[in-house]
Amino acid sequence: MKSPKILIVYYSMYGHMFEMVKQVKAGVEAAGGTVVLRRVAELVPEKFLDEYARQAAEAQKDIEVADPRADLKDIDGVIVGTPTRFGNMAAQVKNFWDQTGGDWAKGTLVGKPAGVITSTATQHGGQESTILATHTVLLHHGCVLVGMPYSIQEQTTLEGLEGGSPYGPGTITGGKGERFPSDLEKKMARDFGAHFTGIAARLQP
């Protein structure tokens, strides 16, 4: 089997999701996959971005902006990283997928694995609903959904506040964005990346 090529397409206003996708990328690469990392275009006018969002944007400036008309082609799987917005994916991520009708019509992603990672401000802030809502788009593209199995046992911890579920990895940011991914959340993200890569390799035509 050749090395599966995995697209990780994400949005991160304050850097939390950026940290998580870096961990997923490390997991994919450790499992023998190659990664195409893309950030979706920002929709918020710059004048409305606070200093923290500007700092996060500066840290991500070298990540190429996703092209919805090109980036889904010639990949073996896709992982979507989106923060929660009222229990759903961020508008920036939806905007990307709303421009992929051409690939939907061609069946570009049919039979290819797809997974989702997310972040919320609070423990019950919509991690599962956001992932499930994103799954809807991926199912319309014909993807094979990949979650985070309980073999990644860190998701069962009772020791503290942690994100993640069988639906996919997650992190909790705090109401003011003061909490960044914990070591446990990072490990889950890496292990998910490795698990996803193994499935992508087996599903290659």
Ligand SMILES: Cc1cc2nc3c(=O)[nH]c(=O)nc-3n(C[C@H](O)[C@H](O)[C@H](O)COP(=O)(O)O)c2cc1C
Contents of the next structure:
Amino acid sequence: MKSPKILIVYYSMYGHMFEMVKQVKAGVEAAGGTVVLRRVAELVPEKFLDEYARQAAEAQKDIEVADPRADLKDIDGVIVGTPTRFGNMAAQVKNFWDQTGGDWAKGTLVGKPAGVITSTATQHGGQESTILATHTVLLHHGCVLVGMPYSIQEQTTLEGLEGGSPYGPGTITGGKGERFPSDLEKKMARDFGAHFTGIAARLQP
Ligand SMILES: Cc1cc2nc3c(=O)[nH]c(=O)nc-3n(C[C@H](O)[C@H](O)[C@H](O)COP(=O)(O)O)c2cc1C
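The form predicted alone done, now the form predicted in complex with the ligand:
Everything in the complex follows now, all chains and molecules, and the chain you saw is the first one.
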């Protein structure tokens, strides 16, 4: 069996999702997978980005920008990382998917696993709705959805504030972006990456 090749395609305006996808990547690799990490193109005009967004962009400058015409080909699964925007996926992420009609028509992703991770400013700010909304696009592509099972038990914690749910890993950032992923959220992201890779390996043609 060859190493499953997993595309992780994400957007991160302030760096929280970037940290989370790095954890997912570590989990995929620990489980024997190979990661292609891509950030989607920014849509906000440069002049409207605040200083924190500029710093986060600088930190991600070495990550290749996603190519919607090329990146879905020859992969064994896709993990989408999107911060919430009003309980939905970020427009930057939707913009990526909206350019994948060619691969939708060819059925490139049919039968391949897909999962979603997210971040919200507040505890009930839409982690589940964001993931479910993103699932819709992935279902239209014919993907097999992979969530975060309760066997990743950290999601049941009653100690403190933690993101993550059976729908997928998540982190809570605070209204000013002052909270970065906790150790528990990072562990869930790694374990999700490993869980996803096991399924991708089993689904390989
Ligand atoms: C236009 C806009 C809408 C947002 N909507 C929500 C929301 O509905 N619920 C929420 O908890 N956070 C919301 N946020 C906060 C973002 O989700 C938060 O900044 C993001 O998760 C941080 O991740 P990042 O550092 O990877 O960009 C919103 C932010 C923006 C800019």
